[in-house]
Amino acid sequence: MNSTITIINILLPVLYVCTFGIYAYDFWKGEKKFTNSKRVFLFITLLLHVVYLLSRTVSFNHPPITNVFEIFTILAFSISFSYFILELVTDIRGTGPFIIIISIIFQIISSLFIKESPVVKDILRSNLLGLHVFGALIGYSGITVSAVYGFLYLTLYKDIKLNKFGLIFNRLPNLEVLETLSYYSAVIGFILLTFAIIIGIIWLPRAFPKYSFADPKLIGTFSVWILYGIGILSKTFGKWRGKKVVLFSIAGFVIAILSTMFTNFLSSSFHSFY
């Protein structure tokens, strides 16, 4: 691993922790001293993370998707990137600590254990595959962020019901805003998952001329995509509101996780490259 990549690998967890600290301070104190600077910190962290991912791709001649610790650093980026897009769209900046802390966990684990694989299969050197994996991971990250807002909604809902008006009540946006954030996150996830599926459809016949649509990974991914598509349409054109929306979001997230675990660990698939 060259010196630039090594340095950035060390810097990234530090930057994520600093960004989390600024967001957490504003949330805890409620003073909004860093309203603008915390977004700048997050942007700088994400920008450096992009440089890191591109540097690994160029230096090692393959996208960073060849082992679990490379996937973890993409997940760290994807989750905070999904939140960053959401913050730009909504201009609501008070919920960052609950999202960025997930990126910290993934990035610390990745930075501690990541290394270059001595042998990389030729298929993993495909940049089109890299785009497919990036799109899928960012899509699933949007789904994860949506579920986090769903849990925050339920926490605030419970506190209001119990007449507990503490820090959570004072700092979190109201229930309607949390529902909107959960919905927008799901939309972001759905769009990026759609992008990943389109790239996969283009790449798949080239890599596997004899592929089958009965592959468990394809079935699982399409099932999650259809599920969220139905949920988004029901919210947009139907009468789904409030608790029903966030419960659907959480249920969809659980189904996505279970589907991923089943297709990755309990079934055989041509997606198993490692």
The other form holds:
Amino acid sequence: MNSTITIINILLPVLYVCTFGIYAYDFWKGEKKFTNSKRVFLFITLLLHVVYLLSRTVSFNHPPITNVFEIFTILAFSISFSYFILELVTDIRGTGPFIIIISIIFQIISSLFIKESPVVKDILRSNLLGLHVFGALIGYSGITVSAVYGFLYLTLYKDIKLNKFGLIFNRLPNLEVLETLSYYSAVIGFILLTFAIIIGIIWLPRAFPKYSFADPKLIGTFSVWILYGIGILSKTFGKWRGKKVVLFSIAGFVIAILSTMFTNFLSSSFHSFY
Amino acid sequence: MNILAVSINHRTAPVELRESLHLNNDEIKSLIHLAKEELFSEGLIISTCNRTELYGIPKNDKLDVLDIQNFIFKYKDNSDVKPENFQTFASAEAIIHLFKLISGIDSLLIGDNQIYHQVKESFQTSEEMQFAGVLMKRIFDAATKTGKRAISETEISEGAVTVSYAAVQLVEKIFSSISKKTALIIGAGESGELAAKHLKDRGIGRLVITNRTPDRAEKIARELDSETISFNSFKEKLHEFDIILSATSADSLILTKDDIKNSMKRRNNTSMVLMDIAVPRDIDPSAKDIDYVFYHDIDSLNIIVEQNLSKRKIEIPRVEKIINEEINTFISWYNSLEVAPTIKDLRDYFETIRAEEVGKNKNRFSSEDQEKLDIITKRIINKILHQPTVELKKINELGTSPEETAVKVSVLRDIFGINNNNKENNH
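Can you give me the structure for the form predicted in complex with its partner chain, which would complement the form predicted alone we have just seen?
Below is the entire complex, every chain and molecule, led by the chain shown above.
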């Protein structure tokens, strides 16, 4: 089993790079040579990644959440998986390179440094925590994808305004589509973050009976959640649109990353497991 | 292949000369009528704003391209048009030119697929006028196939190459569903009308036209099943429009930055596209500084046009490859018209000789040997004719030119006197 895990661990970055290469080739050349095959390639990569995550869970008898590099491989998977679902739903296939490259970065770091922790805290063997982490990571992937589409929206917006009709203008979908993709990704991310928070609220009193509501992790997470909630409600029911919404999404993403880094690595929180 | 073609086009003559030889539909029909009487057994006449072309299979072998030019001058007299204003083609060159034309690579706007439909219509007129025989019909089919392949297998017709179409392409890069958008066309001149047609073709939700002279706006609105708005009051409703395309001949600005700013406020900063294709410009260019306003003038649209034209030029070799393939297929078919009957005639000729000689001499053989004699002589004839048959079939496969094929076939027929023999038999 361990040798299978080692082989897949080496294969995964290679497959992500190949998938990225095919998507990037189609984007660069503007051809539709690999329209269907690139999707199949991404599917195979994701399938192998699922096998890898399940193998680790079964082989080491805990969900792969016991160190940062296990978290990174889940992040790599969930970002590409979010994109895959979005591509299936919208049938917009030209933006893959901008998303898959993030998965490549996380997966390469993970594959290089991942190893089984000699001692795994009992708390990290909890399946409820596993569910919470998966929900949170897919949620964060959603807001990452939303921020990428937001960034692409701003780039195309600027290019059109400045009469720059280059690769971005020719290959990207139109502004309204980019705005919609950014919005839907944020909604999916928000729903999964909500799910993760609910699981966390159920699990927290069992694991840490003396937890405090003033914990930086709780404050940070709720702030990000409220921020996205306001953005989504304003877009859905209010008059927010276009640049304002995508800027909000990018700002939300930056705050979410900073908050995660601060609460997990710098501050003292019950949430610091590694 | 005895086909001739003459063409006056954008490469050979200025617009005033091309105009003078332009033929409308009725004139084409009348000229076909005359051409059938005087020049061609079958043919084709194409006339568009950029070219007038005549193709035909001469009734008389002595007919040349100068006769065709004189024939046109007789019908459309213009002393300014000189023979050097014509391109002339004979044999396979004429077919290649037609294939290039229908593929759009000979057009003023490279890849213009309007020419594909115009050539097809000309084919239909020829057929209606019984001006299309077996050869012309085959040429029509091959040309149509070539044009279709060029459009579908290459990007020769991709992207906008006119300013008004580039404007529509740009709109589609901002809005996802044009069918839910409202457009205002200011100015009902040629450019405005063309842009209105493009928007309508792309399925614009609501199209409104305004013009200083309302009659002209109403005429276009009727044609395009759209609305009009008074030129004096359209500014009050500016906020209703997602796309505003201005193409008037006004000397000063029609829409100021403040007009746009106010309308943006009223539409809660929902994106608005301003296309100013007028010279001098109709809309204050500083309107582009307003958020969610996408302002583009003729210069910026020309950037798109130039880019697309460059991309189309890159596609020309791919189209030429398709043309070569289709020409080879056509010539093989044409050669087979000469080769197949020759093979048959040659075999018939030898069989006749064999049958005669066997008939004369079979009594010298015993009855059981007569059957063997028949089999042996047939085998000898087959062996003798095997190599010539293979060589004749090769003419098709190797893509030999129709002229070369005609010479080879003619030499073979002369050597064996097949033509004479046939004629004698006919007598």
